[in-house]
Each structure stands twice: as C-alpha cells, then as structure tokens.
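Here we start with a single chain on its own, the form predicted alone, put down as structure tokens.
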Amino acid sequence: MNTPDEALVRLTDVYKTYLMGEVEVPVLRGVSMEIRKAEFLTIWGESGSGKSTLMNLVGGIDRADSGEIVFQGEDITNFSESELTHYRRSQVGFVFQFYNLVPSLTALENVWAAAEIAEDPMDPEEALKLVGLADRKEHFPSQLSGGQQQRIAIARALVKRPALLLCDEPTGALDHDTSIVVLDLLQNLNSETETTLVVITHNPEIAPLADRTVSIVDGLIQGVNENEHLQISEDPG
C-alpha cells in the first residue's frame, strides 16, 4: 500500500455547471479534495453524480467554472488552451470504458501513436511488456479480446510516463473475470511504477482495492475513506 503524504493535485471549491438548452444543470457544487502522489484513489458515485466531470476537469479535458485545480503548484484553471494541451500530453494518461483504439493500427502502432506526441516516452514495446502483451504487438484490435484491448489502452496511456493516470470505468465493458485481470494489472502498475492512479467507478466493490476512496453524490464530496488493509482484486464485480 502506498502511503504518500504530498498532494499531486489539490482541488479547492470547484464548481461546474452545464447548459442544457435554456436550463442550467449544476454538476459539481464546491468540490474540495486532493490526489496524493503515487496513491491509488477511487472516486465512487452513481451515474450522474459528477465523478466523470471531476475527472475531465482534473485531466484538463474541460474547464471549471470557478475554484482552483492545482497540479504540482500550478493552477490549471488559469492555463491557456495550448498550456492545457501540453499538460494533457505531458502529465496525464487517460483510460476510458471503451478502448478507443485505432482499428487500422496494430497494438504496437496504437502505442507508438501516443509515444510520438509525448515529451519523454518510454519504449512502446516496453509499455506492452508492462501490460503483458508483448507477444500481441502485431495484432490488430479486432484480433484481441476486450480485456486485451483495454490493456493496450493502458499501455498507450503509460507510454507517456504520465504523473497521473485517470481511468473512467475501465472495467465497465468487461466481464467479471476480465475485470479482475485489468484491476490487478492497474494495482500492480501503481505499485511498480508509482504512477498516481485514479479510477472513476460506480461499483462500490472496487473501492477496497485502493489506498483511498472518495465518495461523490450530487456533485458534492460525501466522504473520504482510508483503506488500511487493501484487498487484492479477487472479486470486483
């Protein structure tokens, strides 16, 4: 279990509202929390709770209406568009529920595509080794199982050597057994590479796998739980 004591990201009084037609829909309503260096953090909430919006703001995909999101001493809410692009490319890796692989590229080529826009990438073949798929590097996505495609997506995120790896429902499209494999992989990568890992999930059974769990309900933080005894991903559901 990682026990970091320094914040990589700190959010203070963050608000986000979307306009649906003429109706304003508040999604985040004054969120304050921190993401610690090298930790495995889960952010748990039901659909519509605001957890994916929170991830998008931390990842620089979207902007907060107000509040501060400070990454290693810099408030990214004040970044220009070019600064946000640089932040996403150099500091953040993303893994989504659906793998978003380029179907006409091999596994290795998909990882290479991410490496080419990174400042200090690792060897793409090394990234594939980290996720246990070096022997599938010449396969196209259609020749891989769902779990293997997700592992390629994780390798694609890791090849940039991100300080922060954000995973939005990474097992949502996978069956039970494959979910176990992917969650075990994420646990091991967090431990071995000390990459800060944030998993967004609606599944409460994933929470005990992480160092800490933040619960979000209706755009508000409802609780933060420190997990003293981590579980190995035997039954994530």
The other form holds:
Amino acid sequence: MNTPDEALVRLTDVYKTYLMGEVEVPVLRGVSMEIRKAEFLTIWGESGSGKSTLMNLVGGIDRADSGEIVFQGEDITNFSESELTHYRRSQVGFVFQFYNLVPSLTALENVWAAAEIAEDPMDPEEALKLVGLADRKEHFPSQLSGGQQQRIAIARALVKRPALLLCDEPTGALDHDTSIVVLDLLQNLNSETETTLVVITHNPEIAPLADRTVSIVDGLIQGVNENEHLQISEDPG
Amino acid sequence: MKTLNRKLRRDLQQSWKMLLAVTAVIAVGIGSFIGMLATAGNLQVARSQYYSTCRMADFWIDLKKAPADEVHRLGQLPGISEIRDRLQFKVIVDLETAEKPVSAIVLSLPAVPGTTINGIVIKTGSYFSQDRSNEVIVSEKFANAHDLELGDRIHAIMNEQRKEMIICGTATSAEFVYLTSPGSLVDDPENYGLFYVKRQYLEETFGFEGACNSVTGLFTPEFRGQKNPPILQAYADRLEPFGVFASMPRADQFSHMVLDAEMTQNRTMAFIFPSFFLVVASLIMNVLMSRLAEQQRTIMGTLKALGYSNRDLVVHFLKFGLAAGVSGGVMGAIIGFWMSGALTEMYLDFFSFPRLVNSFYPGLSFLGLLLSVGACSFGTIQGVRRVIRLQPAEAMRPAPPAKGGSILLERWPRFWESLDIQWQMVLRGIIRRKRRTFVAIFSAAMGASIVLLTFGFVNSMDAMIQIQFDKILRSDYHLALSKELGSEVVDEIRRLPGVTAVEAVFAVPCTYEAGHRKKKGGILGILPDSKLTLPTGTDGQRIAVPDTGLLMAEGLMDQLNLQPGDPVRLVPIKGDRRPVTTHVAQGFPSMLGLDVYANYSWLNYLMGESGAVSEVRVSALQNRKQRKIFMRALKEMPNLEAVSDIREQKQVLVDHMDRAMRGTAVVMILFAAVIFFGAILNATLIAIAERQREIATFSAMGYFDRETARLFFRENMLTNVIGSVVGLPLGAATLNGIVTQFQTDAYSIPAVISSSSYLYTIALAVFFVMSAQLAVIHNMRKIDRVEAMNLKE
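What about the form predicted in complex with its partner chain, after the form predicted alone?
Following is the full complex, with the preceding chain placed first.
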C-alpha cells in the first residue's frame, strides 16, 4: 500500500445546498480535503452527513454551489457539461450501493457499455475475470445475486482503467460474507492497479481498512485519520 | 454505442404493444397523406397523358356562326399557334331502347383521322370510313349504358329533322373526362351522350357550309398555362362580329375545372386530415417516452456517470422514435398505396380516362417517412428532455414522490363524499397526471372530430340533395327549348297525359358586369306564384322572388362586390345581346352555383320580350302508359334541346354519393377508431405497468380483476367522453372549413350536422372505450402478482 503524498483531487471550501420542496438544506458547508494518488480512502459519516454528495461532486455527477475541486491541476467546478462528461468518461469509475446495472443487458454487455466509450479500456472479459465472474458473462442482472451484481458493477467501473474509483456504500446492500468478498476485491484492485480508491461508508468498521479515513459530520470534515493497515479478511467489521 | 443498441432492442421488445399503438396511429396519418397526394398524382398523370394524346385545346370560343377561313385569318395572332374550327350542337336522341328522349352533344370531326386538336381515343370499332356520310362515333360510356353496338342505327332530331346515323365506333375524349347533363351535378352517361360525326354531314344538316360555331386552339408555349391570357380576349374581340357567346381558357373549361378542383381537394385534405393523426401520435410518443425515461432515470444517471453524454442518451431515446417513425412510415406507405388504389378506383366511376392507374411514388413515401420520423422524434425529445437534463446524481436518486395534496374537487365535500373510493382515486389520478389527461382528452377530441366530420359530411350531402330536389325543384321534368317560343308551347305540354302542372321559365344566359368585375351566369325568370321552382337558401328557408330586380346568390354578389340595391349591367349571351342595366334587389345563400332569379314578366320586359319561354317545367303523375305517350310526344317535339328527368337525376346523385361516401365513411370511422384505440391502449398499458403494485395489492385484498379494471375503465371513459364532447365543435368547425374549401361556382354544400350525428359520435366513443377495455383486462391478468408485490421501491 504505497501512500505517496501527491494529491489527485483537492477540494477547497466546497459548498452544496439542496432545495427540498421550499426548504433549503445545506449538505456541504465548506469542505476542504484531498484525495491522494493511489491511496485507499474511506469517507465515513452518518446517513445525511453529506458524504455521498461529496462523492458525487468529486465524480462530476453533480455540481458544487461554490468552492474548488481540482483534479490533476484542473478545477472541475468550471467544467462545461461536455468537459464534465469527458472527465467522467476518462478519469472516474463509479460503484453504487444498488449496483445500477442496466437490467436489459447481460453482465458482459454492462461492462461493454462502459468500455465502448473509454479511450483505452481493458478487455471487458478480462475485467470480468478480475472480479471472478467470467463464467457469468451471459447472465442478466436479475439472474445474479447482489454480490455478483456488485462485482459486475466493479468490473464496469474498472474496465475504463479510471484514475479514480468512487464507491458509494458498495456493501450497503450486501450481507456480511458477500461484503467481505467485495471489499477484498476492491482492496486488491487498489494495491495491484494503483487505482485511487474512495469508498463511502456509514459503517465504522469498514473505515479502518483504508489508508486514511475522512470523517464527515453535518457537512463538515470532522477529522482525518491515517490508519494502521488492516487485512479485510481478518476483521471485516 | 453497440451495447446501448442491444438495450434498445430489448426495451423495444418489451414495449412493442405500446409502440404498435403509436405506429398504427402514425401509419394511418401517413397513409392518408400519401394516399390522397398519390391519388392527386394519379389523376395528374392520367390527365397529362390524356391531354397530350388528344391534343387538348388551350382555349375555347363559342360563337353563333362564323366563316371558317375568317376564323383562321383573324386568329393569326402572336401567341396562338394553332386553331381548329368545328361545329357543335345540342340534340335530342331517340333511342329505341330508351323510353324518353336523351340529350346529347354532337361534335364535328374531320372525315379522315389526323392529329386534330381535341381529338378522340377510339375504344371500339374504328374512325369514320369513306363509305357512308352518316357514320357516328359514340362516347364509350353512353354506348355501354345503352348497350349500343357497332352498326346500330340511332336517330336524332337535328335542326328540326329526324336523322339516322350508323355507329362505326366508340371513343373517349380528353375534353370530356367529366361530363354532366344540364342541371345534373354528376356524370350521368345514360342520359347524356357525345356524338362525333363528319364535319360535312353536320354542315349540310345545320346549313353551316364553310362555317363554324366553335373555335378551339393552342397557345404558344409562353402563354400556355396562363389563367387568363390577354391574347384570348384579343382573339375573342376580333371574332365579336360573329356573335361570341363565350370564350374560355382551359382553366375555365368545365371538365378541366372539375378535375382541378378534385386534385386540389385531395391535396388540401392530404395536409388537414393526417395532421390530426401526427399530432396525436407525437403526443402519445411523448407520454410513452417520458414514462420510459422516468422509469429508466437511474439507468440514465448511471450511464451519465459512466461518461455517456446527454447527446448520447438523446440519440439513444431517439432511436425509439426512429423505430416507431420508420415502422409507421413504412406501414403508412403501404396503407397509402392501398388508399390511393381505392380512391383512384372510385374516380374511375366519376371520370372517363383511357388509362387511370395507381402508381407508387417513392418520393412521396420518403416524404411520409420523414414526417413520420419527425413526429415521433419530436414527441420523443419532448418526452425525455426533463430526465436527460437532470444531473446524474439527481437522476440516480429516486424520483420525488408525486404530489399528493388534495385536489380542488375535494373542497366540495358534498360532492366528494358522495363518490365511492374508486371514483375518488380516478378523479385524483386524472387531475394529478395533467399531461396524460391532456393527451387522452386531446386524442379523443381528434378521434371524435373525425367521426363527427364523417357523419356531418353525409348529413350535408343529404341536406344538399334534399334542398335541391325536394325544396327548390318540385317539378319532375325540365324541358329546355332550342329557341325561345311563345306561351302556346306551355299549353301544348299541359295537354299531354298525366301532366299535373306546367310552368314557363325564361332563362337569360348573360355576363354580369359591375365596375371592372365580370362574371358569366344566367338569370332564371320564374312566375311569382311558381309552385314548381321555389328558391330556397342553404338554411332551407324559402325566398320570394322580388317583382323587379334580381334575387342573387350571395356568392355571386361577393364575386361582383355587389350589395342589395347596387346597379349591375347584363350583357345577354344570346339574341341581339343588347346590354341592359338593372339592380340587385336581394341576396340569398344559394347552394347550387351562382343562382340568380327574377320575376318572369319583369325579366321578359327587361329583355324586350313578352311571354317568351325558354324552358318548361313539368310536374306529372303518370302511369306507365301515360309516361310512354308523354315521352313519345317529346321525342317528336322539334324545338326541344334537352329533357331532364329531375327524379332520375336525384336518384343518380344519391347513388353516386352512396358509392363515393360509403367506403370513405367506413374508412374514416376505422381511422378514428385507430386514434381512440391507440390512445386508450397506450395510456392504459402505461398505467398498468406503473401501477402493478397497486393492482397486485387490490388483488391481495380480494378484488376481482374486473373490479380493479373498473378503475382504468372509469378513467378512460371519463377522459374519452370529455374529449369527445370537446371534439364535437372541433369536428363541426372542420366540416365548415372543408365545405368552404370545396365550394365551387358549380355548387356549395351546406354544412349540416344532425343531432343524431352528435349522439352517434359520443356513442361510438363509448363503444371504443368499452372495446379497448377487453384488452386492458387481458393485460392486467398477465401481471405476476407475487413479483409485483415484491417490486423494489
């Protein structure tokens, strides 16, 4: 687990407020932090703390109200729609809590859907091998278990060879044993491919698995911990 | 994007029923667009071929009598390239097979075949031989109607002499693609014939040696196609000393004009009628796609997170539109080809063409395809826009719950509480899903307006026939005289067996002049206490003829820019043609052409006549024997020019309308049904898909399917009945518009819709909803209850 100090993403004073009906709900209230190259970072917070919003902003699938989010020297908050699309296409991989696979596409086709638009993708079959599901490539999502679906989703994120892999509660919908498999996979990928890995979680037991943990409370960074390296299979939480 | 195309294909397979419903609506719209334009195209092609085969004239000048060589000499004008002089007369034909005397036109042709202007196309037999002078070529339809064969002898009263002619052939001519007998509105080949005979034979019979009374010709190319070329007026002016009755360019020639009007009507309708369908299809597509996009909003958000751009996703959804549009366009082209085939076939009943075939027009089909794809794409883009514009993070969050607040009706507790829970659900649903409700109401309005338009068109035709034949014309026969006679002819006819009433009519064909405006027409002088001719407006109201001045059709007053009381100059077309000035006493909404009535004695006085009779109108109550004697007497009357059997004319018209309208009406109602079914099925299939859980829950609570289905039924019934009611004024307005569009100088149709038509329209809408309900129940039964209950939120 190499932890170079160079920042891949640097957030400065980021604000985001949602309009819920007629009520303004401030979700991020001046967040500043960094995501370092090739690190495994967990962002920990209670439900509603703003952690998912933070991930959405870093991943370019939502826009900040103010502040800077600099990815490799470029402030993505100034990006146009098409620049943002290009950013997501080439730099970011997402893994969502509910997998978000396209139900009418097979496992392999779901991976292809990402590979097709990437500049230098992996072979999708190779990506499926990485997540250990090469034999399920012709299955539709409805024919796969939750853990399998999530591994397909990981393959889909990986196939683009993203610089940044963002996972929002990747084990949130999975049982204990399956969660171990998925987290193990993510950790191995991080160490083997040097992909920067950010995992959002509300589970305090997952947080220590990472190189660092950022805690977020009520839209503010509460603390950053450098963790002792733990092996997932030893104590999955 | 290949992978997304696979998703598209599978999504299409899942929603094929809904897409089929849209496709059907589109196909009918595009089909009628192509069908009507192709029909106009078929007529156009047939006409040009026919015109060039027969060398159709560019102009006609009818005159009293002119030396043929003078006609040619005076026609040496720049702009006129060729002239043909000929003879034409109206005659009465005595056919042994026909009880009554038949009217006909006899026209001269050169003794040897050549490339003559207004030539003929021989259908059976041959052109004149050199053996006999009295050979005749008979119009094909007339020969068929009377079973005339080659070598048959026919007799005609020509120049007060009974002449015998021998049939050597049958033919058609471009000049008479559409031919109606005097007073009739439709082609009636049995009662009106065309006879072509050798020029010399006619010259000798009518004393026209070296002379002519009809001039036709061709313009040089630069004048051809001009609506009213000045060169024609110049030529007519030169011929004026020989008594010009009328001069007209091709645009005013009756057969040409009717064909033109028919093509214009088809082309106009091709743009009005299909637009109903395209708008509905576009709206249905909008609902369908907005639902699909909403259903797939998480997927859309995810794909955007993966790096797909808005454009990629719009393109993806547009392919749905493209699929519906292309299949609609292709089906439309097929329907269009079938429809133009059927319409073209129908026109063969009205028009005589040697060759009128249904052709396939690739360009038109392509245009239809573009329109189809355009309408679907527009609906698609409008439908998916909102979801695609969402930020991916937003799209991946579940849609905010639909607004749930109380609806306005609930503030009226006495009403609201009187409803059962299902009605409350229905009303809430209708009011909350405004866009869908709008589309449902709009589609039903379009469907109902087409139904009402169809019924209304039939009503209007019936009204026209009824006013013309039951209110205005109370007589049984009109006997037109070849020249004006004294009142003794009336007495003579009165004495014939079975005759119950006889009235003299004095008709004055003339040109009206008001300021710089001119119009040809005719004044009908009728007795003030006439029982057989009762001027009646389009509203069915009788109008009394003023003692002095003219009772003029409002349409003609508009054309001449006249108000009641205004002076108008009349230049009679026959007689000494001395112009007189009189005034318009009153206007009235006339139905048939540009009618003008006047008091019989006053009109006689105005024209310097007294008791002149140009037509006799007869009412008769005859048994077979009396009728036979009556007709025999008419056949022997020397000055009779034409006999119109009014009751038979009515029957011919009714039969014609029946033939033309029955098929069209059935097709129109079927097309309207497509709109109703398309819209209802689509709306309900979407609702069923969205509310599977609700349906499964009701089922778990112990509801029967039919009870749950009642929810959808009530919703559909309510929106469709409201929509149909909205569609009624729309249909009435469209009928008015179309009737105005169809108005010509020859006739105008009153826009009449009977109250039963309104009722039938609503009843039909109710019937469509009830039929569609069967499909609704069928689709509801297919829901997997357990799966639906376990659906993830």
